[in-house]
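Have a look below at one chain only, the form predicted on its own, in structure tokens format.
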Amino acid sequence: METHKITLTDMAMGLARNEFVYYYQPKISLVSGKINGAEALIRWAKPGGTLIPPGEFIPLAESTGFITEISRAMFPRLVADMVIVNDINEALAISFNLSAQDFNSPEMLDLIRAAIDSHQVNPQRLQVELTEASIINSQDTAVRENLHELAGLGVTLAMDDYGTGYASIDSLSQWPFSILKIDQGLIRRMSGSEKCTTIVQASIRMAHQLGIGTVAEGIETSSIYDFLLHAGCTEAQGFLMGQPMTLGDLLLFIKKDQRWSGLPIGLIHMAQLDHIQWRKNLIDQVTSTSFGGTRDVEIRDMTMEMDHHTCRLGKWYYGAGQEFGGHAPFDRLEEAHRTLHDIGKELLLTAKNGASRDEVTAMMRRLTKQSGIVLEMLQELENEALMNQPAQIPGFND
């Protein structure tokens, strides 16, 4: 493959001549099975039709700081494209890549804020992808403040290339990320590496526990797609579904309205694990109160978790779980789950009011019995969904 010798002057001239363009790679929701957005990927279209990939100019742009000039110059084009995309489907989110360098000063933040304030862009449909490396290497407090302010505007921040750096988990704890993009290298090595498979599974589960969405990139085979669907990943991106394409081709892709998968079975399994954790937390608090001599101590605040709408299982049921509406086990689950929470509230109150250990133990048995009913319904739903999965998803070829 031919490579190009590029200088900073070349890039500056290319930017002045409007030679940089966006190509869009679709993202597929593993909840609905349909397109739910796209990533804007920058390309350099030289006169004569030559398309220079980002790997040949982005490193130089970042090392010289010219990347900020490119980002600011290209953002208005992104906004114009977003208007068109959202006029066709207002639910689609567009992500684009920025560097921590873009937030050393407020200019980029001001551009984004102006687009939001002028109602050109819905902040809930705009996503900024930042690599872990650029965040770790930035010690500037302005970067941290500007990114937190960006998140405060309602813009989604995604950690890109997760799994390539040594401090990913620490970065998640310090920065306002709400999406985790699992590096394509990990995804592609899954087929030949049990360790990579375990890392991906654990990352998806961890993100779920943190309330963070997961995007797996670099998907090239239906077997990997199917695995991620069952693992509870929430979004998929890769050549299997669509390569980076022009805006016109993206609009055609959107209009096809293709469904890429069956029901999100992996999220049922996540819901089961969430419920088990909820039950363990409640039992832990009750036993600490009744058997640990700490009746007057608030072990942990379970106020939100005691509402059957706002516990993790409830959030799934009234959110992504609605994809299963009409399935008998799902429809029966609501009443069983509400009853479980009623028992849980009564148990917690009984323990705090100083009831005898025999009374508390009897009520814990009621709770675990009802918990078993809930888990049985979730398992029945998972089995039913598995049986109804298509043998082969149209358009998929290994």
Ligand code: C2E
Contents of the next structure:
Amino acid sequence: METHKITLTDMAMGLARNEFVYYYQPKISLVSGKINGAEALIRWAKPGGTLIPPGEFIPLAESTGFITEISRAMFPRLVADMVIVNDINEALAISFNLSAQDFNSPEMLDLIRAAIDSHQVNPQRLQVELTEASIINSQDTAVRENLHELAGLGVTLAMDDYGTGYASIDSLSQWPFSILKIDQGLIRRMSGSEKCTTIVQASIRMAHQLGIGTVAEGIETSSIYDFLLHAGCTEAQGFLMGQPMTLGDLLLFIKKDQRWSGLPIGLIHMAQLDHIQWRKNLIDQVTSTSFGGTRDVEIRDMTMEMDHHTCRLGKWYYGAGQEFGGHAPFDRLEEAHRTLHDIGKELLLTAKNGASRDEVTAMMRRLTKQSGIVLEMLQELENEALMNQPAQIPGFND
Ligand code: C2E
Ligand code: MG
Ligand code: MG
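Go ahead and give the structure of the form predicted in complex with the ligand, now that the form predicted on its own is out.
First the chain shown before, then all remaining chains and molecules of the complex.
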């Protein structure tokens, strides 16, 4: 076994000899309970069998700029592996880690674009993970432009290690991220710290409100898995479900088609909160129309979605919520929710047409009554789902 310190020359030689390989760690959808993708994690496979983890060479590669050589050299390998994975299951997404430096110049972007243009890669299934630290350190406009262009190609951008940097929230508003990966340190510290738990819950809620998904990484225990499911997190990654593995092992893993606990109870809770927010916004809008008010129009608020398919609750209902199809409260909810929107539209129109305050108030009461019915159905569904939770999460003990 080699013990000497890794140098840039070693890395360059290793790369020239094709000694770097990708291992893949599965990601589980907390909506379906099934695998929905994998993350490529680099390793250096030295002749003789030693496998060097990225922590031992990526920092040097990043500080010397050699990382861009590694990223470009590894991309064709990633594409070849991705083609195999997607031939087995075209719904699976493959993510890989890049550095903000990889976007200082257009080469990496060009490589990705070429793979998409030649139909080797479906951009919808390709994800790029960038740590918020690397983003913060690069104020370069080239990086920003290239990343926006990448997102424009349809490639998903995930903010990795969320919660470890200084300006996470600000960077979320400035960069085109559509997935938040909550740092594994934060996830693990939840066991001993209420504050960490609250921070994780609030991060999931914030991501949901921004309309982006959350991946929790570093899940090692079933109690943490359960907690995240209830908190409304959308994807899970960790040793509990699967360690990083060779492509061959990943293919076996996919073929096994295991199902983890996946009743997305947390998302029912999110739907309740979303509905309450929708109702508040509507009432707010109606009162400022009919009763006057000092609503601050400078702040760009959530837009009022009047179509019952496209409000947040509707998006959940016709999307991830379909997992609950067949449960009585879920099936009854559709009609109740549509009625709610009909009342909402009528209310808005009445207010805009200058109806009397009494008339408007009466209609607001009808709205809140219907809202109560909708919330009750969601609560019933949550109770039912909680009672139907499998006592033992399959797959955890094998
Ligand atoms: P990351 O992207 O945040 O990847 C997650 C790391 O956590 C991986 O370590 C993974 O093996 C580990 N992990 C996943 N689940 C668990 C768990 O339940 N418990 C514990 N204790 N660890 C878990 P790994 O493979 O050593 O990678 C470390 C970091 O190196 C990555 O963190 C990423 O930032 C970087 N990296 C890996 N591959 C590449 C690459 O191809 N390019 C670049 N630029 N960076 C890479
Ligand atoms: Mg990562
Ligand atoms: Mg990470």
